[in-house]
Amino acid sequence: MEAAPQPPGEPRRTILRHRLSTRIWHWLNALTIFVMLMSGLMIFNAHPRLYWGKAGANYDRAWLMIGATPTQGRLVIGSVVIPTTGVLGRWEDKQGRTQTRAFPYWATIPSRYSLSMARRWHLAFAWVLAIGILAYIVAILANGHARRDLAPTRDELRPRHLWRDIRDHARLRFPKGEAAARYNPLQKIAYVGVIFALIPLLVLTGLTMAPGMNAAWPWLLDVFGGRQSARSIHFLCAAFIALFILVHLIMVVLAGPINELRSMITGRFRLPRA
């Protein structure tokens, strides 16, 4: 049933939008994926090629490149080449001097290039997300968040009520009211995708690269179908991770930042009025 429009005199309802528990994951995951993704895109920088199976070197044919010609940059993509000078492969550092490594440093920690650090940043770091999203699934699931906030209804995952909802965010119609106390389905799928499949698949084709881990858990390498088919599944992860992550903070600031912010800090969200 809908909720009747609220009066224009009537002050807003404001509601618990977010638990405590998914306050404190938010923003340690922020953190702990954007040190992640940087000092990933160093470690890749040391051979910025990606290929699938068990073994890969530089003669190899890799389905993923990027690179620089003595002119320019290039990303390629099987056998699609696309110029990326001054963004990829080649670009000017800080002083002003052209370099020919595959990310530019201001997408990588540290800045300056280094694998040893880099891989320190990344492993230190990978604990807090493989802990963190392992207490929180639990967290969600013991306090009935994911059940109750998250799972899509079998209503919900219908084609036309998904195709209603990618219409409205196109247009950028967000829900008022009563209606904007909820996770939309889209919301919802990405969550769900996020939280239950593309963070845990990060973790494990990171402990996949690991030498250490092969050694306990030989049986990854074969689910993964070896070390660099892992790297390349490892890398594709932390892109969707990148692109969700873009899509979410343009949701926000066209949501109304401030209040969303609020919500995310406080748990407090004020409902727009229908």
Second form
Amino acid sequence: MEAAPQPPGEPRRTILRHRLSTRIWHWLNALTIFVMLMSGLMIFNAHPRLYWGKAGANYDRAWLMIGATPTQGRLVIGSVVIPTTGVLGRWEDKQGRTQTRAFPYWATIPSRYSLSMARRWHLAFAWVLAIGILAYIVAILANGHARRDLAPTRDELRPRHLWRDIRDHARLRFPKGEAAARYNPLQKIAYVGVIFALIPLLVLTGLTMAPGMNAAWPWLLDVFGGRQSARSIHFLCAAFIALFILVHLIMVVLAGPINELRSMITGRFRLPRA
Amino acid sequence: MTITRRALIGSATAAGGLLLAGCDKLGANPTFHGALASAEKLTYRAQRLITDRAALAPEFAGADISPVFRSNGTRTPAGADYAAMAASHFTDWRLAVTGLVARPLSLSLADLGRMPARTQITRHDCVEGWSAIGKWTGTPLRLILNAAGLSHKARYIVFHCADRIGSATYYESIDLVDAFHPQTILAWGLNGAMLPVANGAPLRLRVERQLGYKQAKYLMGIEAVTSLAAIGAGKGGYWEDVSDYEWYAGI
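Alternate state requested, the form predicted together with the partner chain (shown: the form predicted on its own):
Everything in the complex follows now, all chains and molecules, and the chain you saw is the first one.
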């Protein structure tokens, strides 16, 4: 939709862009997801191999493995071996000692190896993440945010429209004026994907790894194809979340970090000049 | 305002370092640690709330059995006592049933063999993340507790083991919901053979709705108690005492 450009010299219009529920959920998640990702990497360090199916241990075929030879770190995906010395598998700790853990100290909570402490962080914040996503989904379905602002229109999902949006993003050409008040199609798809697919999948695959939950809700195992498949899906979803955060932060910086940050803190967003 | 790449990377690294140091400090702070640890009680209560007491852990088909059942932790308990028992195929081994029971027992492997047995193909989930499927055969724990006449004062069952890690003896404990669960067995058989030493011979616990570190190997005694405070360092198990693992290992 094309909005009428503002006459030059007019003051830039400020709109209420984010409701209180969105702002609270956003900042709670900024903290929670950061803790979940980093404590999750420490948990992964305890057994840095991923399998498909019901069971999987050292002698079984892992589809992903982060390990080290006596001289170098390596990431093994299927039959592909990627050298990762210095970052994954083999790296130097704060004291300059060589360590052979999958993820380096600066990427994990806690920074020293401790599976029990990482589990304490991960399983405590998992409650915040799970209750948060549930409350937020209920809120945005009730207040119309999901339908009005997040759901892509049929027109926006047309390949021509999507392709134009992809090209605009690639050229760093962002909407100005009234058009900036609305999310663009790629943005909508990303947000809908994170809110309705990635985070719920993370919560459910997390529950599927719990032996107590397997007795309570055995259908979880059927849905995800077994405990080790659930563990693999959990890891892949976490990787997608990390990618989303990276792109999200880049977009914030490119779109004007002060205005974007202010709108997520106070709710007020100043429309960029047309 | 212009942000140079160097300044951006520099401040991001500094902020990351601060956050990490902050998280390590927070985790070590007793109050914050207590707050994190309270999630364990929440998980325990939530799972007990939504799970039927007798809800079964998934059981698998013979074709699902892992070709190798990985052993973990102690693979052979140290010491002459265990070596002598193993050399005589555990004929002089006894399981002591003590604590808050009307009739303390001392059971041989043959005694256990004469009791009704249960065979189940279940998945073992190590806290580290790997899983293996095995076929376990053993005596349901509830039959032993009933035979001993469990007191109404008992709240937990403690499992005392033959293996030591460093100076501490391995032990574990579970609540009575799991102790009387139909799949909670004292297993003496794995995959159709007698339990191998690496997997806990002559007898190990299978408490299928919890993680691997609960499945105590090399059992020597079981004890019914009201409180876990006086045993070991008081947290209810070896890994709980030594490394701060959760006592409730249902997640």
